[in-house]
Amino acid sequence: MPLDATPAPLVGETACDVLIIGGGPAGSTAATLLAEKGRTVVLLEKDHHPRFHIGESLLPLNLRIFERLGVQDEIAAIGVHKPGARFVSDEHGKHTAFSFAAGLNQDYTYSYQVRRSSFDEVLFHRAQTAGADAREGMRVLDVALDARGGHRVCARNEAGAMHAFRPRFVMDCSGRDTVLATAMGSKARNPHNNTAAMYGHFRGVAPFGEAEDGNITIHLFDEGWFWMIPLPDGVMSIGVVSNPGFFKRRRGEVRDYFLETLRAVPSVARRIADAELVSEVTTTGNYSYASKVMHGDGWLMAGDAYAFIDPVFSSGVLLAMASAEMGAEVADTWLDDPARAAPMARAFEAKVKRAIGSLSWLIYRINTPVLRDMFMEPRNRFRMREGLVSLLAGDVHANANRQLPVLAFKAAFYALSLAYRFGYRLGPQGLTKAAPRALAPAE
């Protein structure tokens, strides 16, 4: 699977048990766990840490993996305590906060907001201390998969020299680079959620309330949503996610369109009135996608290398690390017994798809009036609110009895959708005949 035809001198050939493409959260997690099992692991990262990356808001279920990796104290030291998530709607003129402590899973009741440059560096160094041969400045250019004859991976360093590797197992954790899926032609855009984003870092953003409380704040607007993530040192990460039509209306510089968009939503404009943009404005397109295949004989994809979904519920890092954790178990088993690993790989794929599906159900509906009303007027009948909080916390692998409140929430959504067809909407007094709502800053 040649990814770059540029010839370069070949420097040696390195044999290893597992080669991992990408030194982000997924790759570093898998490398640490496999190295701790005594496997020889090569981890190749194209950039150098620390490097900028988006995806700065973590979920409570990340904490379990931090504990397993032994990095919980380091993450706490670089993070802003995150007790939950706040949703704001100017259409409704109100906001709702969801505390993770109110969820069904009481083992993990908070999380962190982090600069990904620092977070990814902690995880990469952890892989090195575990014994992985973790190399930076190594861009993978060619992957030839052949489990029986031997895989061959070629990467180029910054000096232009080519390095060849002969791993027994290959894990693609390359994130949105999707190295294997791109080479295989298996990457497909998600037809249900074709979104893009603009984002940047600000200083001097006003807190939503009297003081900054650490929550991620999601500001809803007609064509999508904004994130506001408090980071260390008084910096706020702000981004807007919307549809292609919204971005096609841009005339002029991206920076100007971004600031214009922020100022057009009253609750957002109030918060950035005295703020200073302290970074470049970045755009990312084709936000949601998935590969048609996820694993094969002696290889698999984990994290964003397999699929990426809209980040409205901050699930990216958790899905990446959890899938890498499960993928590492598959790889470790395959190295000893490929036949025994085959059903594990199928179960791994099913579990990842089920987790993505649980979050996607909400994501596909976040712009509908029904779901937005349910967020602004949350009810806890049949423990629906607790079930929703658990989904927001990343508890997507919960057992069946924990899923019952989630099923109740979905049933309520479908019932309300039917009521809306007849002109009713959910409000503070329950279902009432719909009336226009004035657009005003949500306080």
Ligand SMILES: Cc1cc2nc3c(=O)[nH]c(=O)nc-3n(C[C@H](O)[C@H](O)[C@H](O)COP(=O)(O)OP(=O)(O)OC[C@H]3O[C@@H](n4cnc5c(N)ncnc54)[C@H](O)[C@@H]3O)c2cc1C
Second form
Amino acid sequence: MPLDATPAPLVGETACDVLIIGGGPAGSTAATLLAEKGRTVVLLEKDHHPRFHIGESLLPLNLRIFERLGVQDEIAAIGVHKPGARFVSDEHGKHTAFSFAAGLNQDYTYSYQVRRSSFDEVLFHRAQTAGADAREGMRVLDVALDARGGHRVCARNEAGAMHAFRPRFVMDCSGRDTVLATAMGSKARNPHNNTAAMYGHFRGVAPFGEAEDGNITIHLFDEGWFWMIPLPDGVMSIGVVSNPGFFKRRRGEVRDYFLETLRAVPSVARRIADAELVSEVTTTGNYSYASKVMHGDGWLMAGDAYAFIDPVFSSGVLLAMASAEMGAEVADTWLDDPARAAPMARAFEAKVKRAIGSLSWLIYRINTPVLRDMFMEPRNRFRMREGLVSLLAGDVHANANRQLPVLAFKAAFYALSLAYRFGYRLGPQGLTKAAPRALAPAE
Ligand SMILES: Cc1cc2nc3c(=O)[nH]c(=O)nc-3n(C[C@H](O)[C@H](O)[C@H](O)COP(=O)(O)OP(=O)(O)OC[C@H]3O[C@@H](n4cnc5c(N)ncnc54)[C@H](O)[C@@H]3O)c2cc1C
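I would like to compare: after the form predicted on its own, may I see the structure of the form predicted in complex with the ligand?
What follows is the entire complex, opening with the chain shown before.
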């Protein structure tokens, strides 16, 4: 599958057990775990760490993987302590904070907000110390998959020289570049989630309350939502996620449209009144997708290389690292016994899809009045609120006991949706016939 037609001389051929495309969270996690098992691993990253990447808010269930990789202290040193997530709605004139400590899973009760430049560098360096041959400035251009005859992967370094690799197993962790899915033509847009994002870094953003408490704040507005993620050194990451109609209305510069949008939402405008934009404004379009295939004989995809879902619940890095962890087990088994790896690969696929499905249920409904009202008026009947907090913490593979409150939350959503059709609305007094609310800053 040629990804780039430029012919260039080849520099030798390197044989290895596993070649991993992409040194982001997924690739570095898989490389570390496989190298620790004694496999020869080549990890190819097209950029150089530290480099900017979006995706700065992590989830409590990430901590388990940090511990397994032995990087928990390094991540604590570069991160802002994140106790939970706050949702703010000017339409309701309200806000609700969900503390991870109030969830059903008491093993992991907080997380971190990180600059991805530092975070990804820690993970990449960890792969190197584990023994992976982790190379930067190496862009994979061509992958010929043939588990029986031998895979062949070609990459170009920054001087233009082509390198060839003969891995027994290939893991695609190339993120939104989706190297394999693009080459195979297997990438499909998600018909349920057609949003895009615009974002930048600021200084001087006012905290939501009296002082910065480390929470991510999600400000809901009628066409989508904003994130505010406190980063080290007083920097605030701010982004807006909305629908294609919103982005099509832009006239003029992206930066101006971004600032105009921030100023149009009262609770956001109040916080950025004295703030200064200290970065470029970036946009990410063509948002959510999944590949129609996730694995085959001697290869698999992990993280964003397989699928991307809307980041409203900060799940991307966890999904990437967790799928890389499972994928590394599949690869390790395949290297010893491909027949034994086949059912493992199917279980890996089912588990990744289940995790994505759990979070997608919430994502597809986040702009509905019912779910927004449930977030603003959270009830703990049948431990629904605790179940929701666990889902927000990334506890997507919880046991049946922890799943029941989540099911109760979903059942309540469907029951309320029916009531809303008859003109009822959930509010502080419970379910009542209510007039629409006016817009007011939520403080
Ligand atoms: C607007 C937005 C906001 C987000 N916010 C959050 C958030 O708050 N929290 C969260 O958890 N997630 C968030 N995400 C999602 C998060 O960014 C990703 O899910 C996560 O980075 C996926 O990790 P990965 O390792 O799969 O891919 P990546 O982190 O993208 O890493 C892939 C790596 O592969 C390299 N690469 C690509 N192509 C090649 C090639 N041909 N050869 C060699 N190397 C290559 C890239 O340079 C990159 O370093 C957000 C995403 C977006 C778009």
